[in-house]
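Here we start with a single chain on its own, the form predicted on its own, put down as structure tokens.
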Amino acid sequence: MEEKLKWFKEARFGMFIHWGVYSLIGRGEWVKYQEKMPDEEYAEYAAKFKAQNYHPEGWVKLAKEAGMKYMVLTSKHHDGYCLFETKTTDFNSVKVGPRRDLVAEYVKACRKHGMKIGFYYSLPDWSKPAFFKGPDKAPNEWREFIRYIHAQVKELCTQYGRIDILWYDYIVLREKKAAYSAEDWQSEKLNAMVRKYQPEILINDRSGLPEDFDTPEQRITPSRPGRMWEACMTMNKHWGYFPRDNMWKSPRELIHQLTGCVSGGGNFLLNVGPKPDGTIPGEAVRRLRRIGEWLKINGEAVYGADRGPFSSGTAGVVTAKGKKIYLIVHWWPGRELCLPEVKTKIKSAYILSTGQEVIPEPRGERLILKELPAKAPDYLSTVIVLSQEY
């Protein structure tokens, strides 16, 4: 693995933040497009977006409390509203709404507390007619649009010091059969420019080029071994603030997703959708703190861990690091647990949270873990550490 990817693999867990004008409307980040809202009407909401309780240090402290190691903020979503100072458009948070460079404040808070910094940036832009027309129907407008996009990315790469992640996004509109291509976005030229100004940056795969890591969305789909990936997921059903969406995942389900990513060699980017004033909903805060409590005890099985060498059977997932294998039990079986196909010789085992010894008994290729507690020591997930013989 390249040296610059090392920290990313060690981190395993990050915070995604979707926040902007759509947060004020409160019907999700796609509200402008889905409700066919005119630009003039959306601009009225932008003027009312004040971010009056935005204190990004609080976001960073919460992320650290949750055990997260990096953050990715929407610098510009599909609506075209920029949370940063830009010379390319007046539709930004310095000129309209808060009258502040919200990205600059976020960067300052991350840097103060040692948090890795990521920028989400949407290549699509609903505020530009050229995006809907495309390069074939409006080649001249499209060329101007590409200059606009490249200029904004350059600003993000030159105005805020070192940035650790550039997280592009793309979309496929209803009226189109496919997303625009890397050639359409001139992604090779764009990413070469990014790396010129940010040589250590990690870039995702959504500019149409593979770059450094893959980004399955709302699903855990491991990439091939050796290829870095990161699953991004919501806590409820929406990315942006949507107060009527009460379909919150439990802390247990979120831990299952986190550990599922790690067992496949990937990262977990978990989203929060702050309220328009900049505060994070209590439902999200409580879940993040619960995950953080679990990681304080069981983080050894997550940070820097990778794919396990065998299946967990019906128990949960398996990760590994050095000489240790971590069986993360999602579904506690009772006094005994069967691992169906273990070719590795296991000399000892214990429960990570309590230190209680477990008896590993090989039966052919099966491994039976005996003398377990009748009930799970941790309802959220219990980690059993298996030490290999060498």
Second form
Amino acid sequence: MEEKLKWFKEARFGMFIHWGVYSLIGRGEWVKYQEKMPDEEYAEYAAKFKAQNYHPEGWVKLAKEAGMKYMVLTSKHHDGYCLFETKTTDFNSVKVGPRRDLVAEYVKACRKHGMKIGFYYSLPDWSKPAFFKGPDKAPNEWREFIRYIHAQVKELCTQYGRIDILWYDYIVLREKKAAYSAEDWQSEKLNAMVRKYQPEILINDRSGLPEDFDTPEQRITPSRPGRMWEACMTMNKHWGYFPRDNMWKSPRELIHQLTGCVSGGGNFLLNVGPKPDGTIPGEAVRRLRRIGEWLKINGEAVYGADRGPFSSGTAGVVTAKGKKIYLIVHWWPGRELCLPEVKTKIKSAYILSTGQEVIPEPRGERLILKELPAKAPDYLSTVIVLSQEY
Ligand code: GLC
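Instead of the form predicted on its own shown above, give the structure for the form predicted in complex with alpha-D-glucopyranose, please.
What follows is the whole complex; the chain from before opens it.
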């Protein structure tokens, strides 16, 4: 494994933040495009976006409480509104709306609390007609557009000190069927520039080049072993603030997803969509705190852990670290639990949260865990530590 990926693999859990002008409208981050809102109308919202209760230190503290080790903020989403100071456009938070460099404040808060810093950055940009015309129809305009994109990325890489993650995004336009390619974006040149200014940075796969990690979205699909990946996931059904969306995932489901990622060797980037004033909705806060409580007790099975050596059968997922194997039971079976195929010699086992011993009994290739409590000790997921030593 590459040295620069080490912290990222160990971290396992991060906070994604979708926040911008669209948060004020409250119908998700695609609202401008989906509702065909004219630029002038969107600009009126931008002027009203004030971020009056934006205290990124509060975000960082919440992420820490949740057991998250890094954060990724939308420095610019598809709408083209920059949350950072830029010379490339006036459509930014220093000139329009809050009149503050929101990214600078976020970086400062992260750094103060030792939180790793990620920037989401959308290559697609609805504020520029060239983006819709494309390189074939309007080659000159496109060249100008690419200069503007590269200049923004350069600003992000040079204005804020060390940045840990650059999280590009792309989209597939309805009328085009395919996303623009790495050649269209001149991604090779772009990423070489990024690495010149930020030699340690991790870059995701959404500039059309594989770079450091894959980004399955709203699903947990491990990449081949050896290839790093991170699943990004919403907590309800939307990324940007959408108060009418009350389809929240339960803390239990979120823990199943987090541990599912770890058992496939990947990370979990869980999203919050703050309100326009900068505060995080209570539903999200409560869920994050609950996950944090669980991780305080069971974090050993998550941080620095990797794919497990055998299947959990019907129980849940398996992770491993050193000589320890962690069976994370999503579906508690009662007094006995059957692992279908265990070739490793398991000498002892115990429940992580209670310390209670469990008797491992080989039965052919199967391993039966006996004398379990009838009810799950932890409703959210119970971790059983299997040890190859006594
Ligand atoms: C989807 C959404 C986009 C969001 C991204 C995060 O592509 O369309 O708005 O930022 O997911 O991965």
